[in-house]
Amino acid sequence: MARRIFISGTAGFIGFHLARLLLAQGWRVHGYDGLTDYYDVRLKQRRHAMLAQNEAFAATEAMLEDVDTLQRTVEAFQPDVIVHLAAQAGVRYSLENPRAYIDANILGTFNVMECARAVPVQHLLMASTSSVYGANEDMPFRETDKADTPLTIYAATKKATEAMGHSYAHIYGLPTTLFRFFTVYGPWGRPDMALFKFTRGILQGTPIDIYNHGEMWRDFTYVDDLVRGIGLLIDTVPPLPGARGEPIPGDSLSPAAPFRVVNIGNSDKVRLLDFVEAIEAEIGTKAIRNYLPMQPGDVPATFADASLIQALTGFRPNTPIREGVARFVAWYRDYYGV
């Protein structure tokens, strides 16, 4: 019988990849989203339309904070696993709209962890973000290091519901992994996201922003590295204290609860302005550059350490800067038409 797995988010860019990578792997999945129109929702629909062409994958449209509606999805479908992607995205959004990331991240998240320890599942994983690291400066980004530090309300509502999945696990013995996810790039992405505006732009002539003049370090990770490591740590339950065996070096297990934060990035700092250069080698073009100062809630750099994943699963993302560049504007070009 195959297994089940929900995943909340999957009209979205990552949950779409990995709801798409699990039913080629023969899970039966079961998607929930609520379709918001923060950006395109025609990208949206497309991405669920592609999974529902397997008979394996359904979907349940609406939000997280419709509780009647998610807790009757979750029990009716009755999942071995859960997987919480859905959320409200975007540092910059978060300065103009933060009511909106208290509504989905921090209610949705409790909503889903509710729904969890219900049914009780074997494994609940959540994400989080490398933006709750905020004003750290020491870097590769460890997931021991401390966080209390976040720039943006994105990044608080995220390092909240850490600390809600903490205290879940801790209560009700309910096996929790949060994954934090490092700048994630790739086709079928959000058009906020900076790959794809850049992209747009160079393909249009028209200029684009590119912040503190450039001097901005991220850890670009390719999606489908992202959700293989997902996929990976499905299995990779983080254990009862007491029933721990040998440890890993630089492992995140909570001394209280089976609970484990994991970084999920491609541990390759990369100079936002060799990524335009990558984006501009692979349209044959260049771009009409618009050079601006930081933006508030913004960082300098993000860097992840990757060992931990790697200890656990063999695996750590690996896709070189300009294959991933390459592989998005061919998507872009045909999905665009241009």
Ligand SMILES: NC(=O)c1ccc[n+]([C@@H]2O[C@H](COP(=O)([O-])OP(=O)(O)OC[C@H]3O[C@@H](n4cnc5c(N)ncnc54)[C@H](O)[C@@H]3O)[C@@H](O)[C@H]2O)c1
Contents of the next structure:
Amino acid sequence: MARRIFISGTAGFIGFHLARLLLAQGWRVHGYDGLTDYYDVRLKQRRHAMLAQNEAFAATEAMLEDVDTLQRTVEAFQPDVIVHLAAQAGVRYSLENPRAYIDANILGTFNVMECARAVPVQHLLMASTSSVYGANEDMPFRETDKADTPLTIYAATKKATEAMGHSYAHIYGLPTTLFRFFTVYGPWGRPDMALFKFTRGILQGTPIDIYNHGEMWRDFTYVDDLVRGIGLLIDTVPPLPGARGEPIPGDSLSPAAPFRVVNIGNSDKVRLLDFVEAIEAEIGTKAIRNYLPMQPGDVPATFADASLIQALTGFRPNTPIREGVARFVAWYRDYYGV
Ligand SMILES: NC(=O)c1ccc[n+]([C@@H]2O[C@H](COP(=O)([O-])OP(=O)(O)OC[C@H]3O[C@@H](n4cnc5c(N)ncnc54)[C@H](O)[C@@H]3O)[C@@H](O)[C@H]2O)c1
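What about the form predicted together with the named molecule, after the form predicted on its own?
Expanding to the full complex; the earlier chain stays at the top.
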């Protein structure tokens, strides 16, 4: 019988790609997404419509905060595994509308955790972010580094998600994995993120905003690589204390719970201006650059140590930046007919 997975955020960028991958691997997938209007809802509707072409997919379009609908949906589906990706994302928007992050990421995540323990699922996996490394300057970022200096309410709510997950893993013995994603990019991406804005600006001949005068570095992760990493972690269930073999060097496994935090990144930091040049080269037009100071809450660099996921699963990202950018630009041109 097909294994059953409940994924929140399936109308979103990463959830859509993960659902596609798992459907192709023979899973039965139930998606859950409130199709919030943080960005173009049509893009979210199109993603769900694409997934709905597969009969092993069904979705409930509702908010995480609607606890009755969420509980009914999870109870009826009886998943083996839950992957929780739905969230209010975005570093910059968290300065404008902090409450959205408290609602979706704190209350919403709590509701998902309650569902996971009620079933109970074999493994709960939830999205955190490289933003939890906050003001850390020691790079690459390791899962075992202290991460106590969040710079935005977005990062703070994700850090809270990690702490809440640990407590349920401890009290209920609920195996839980938290992913820390770095800057994810690729087709069907998010309109609020740099690649999308840069591509649109270059194609339309409008200026693109480049913060910190271009002195920015990001660990860009291609979305197909990322969801392959998530897929491998689904079957890497953190063991209970007392049921463990040889420790893995650098493992973030909690001494008190079946709980682990795992970076999924490319382990390569790319200068933002090189990224812009890759888009320009792909489109064949120069960008009009609007150099700006650093944005509040932003960090100049992120860079993942991805040796833990590699030790656990053998995962290695393999999409070069030029190829990933080319695939995004091709998708963008096709989607918008430009
Ligand atoms: N894309 C990245 O580079 C990146 C980096 C680090 C972490 N993350 C995390 O990965 C996860 C997925 O991100 P994404 O890039 O796919 O973002 P996304 O915004 O495209 O997807 C999130 C989805 O969640 C849904 N959602 C938001 N609030 C909701 C609520 N209260 N109830 C129900 N649905 C709700 C939205 O409608 C959206 O479809 C998020 O948890 C995000 O914080 C993403």
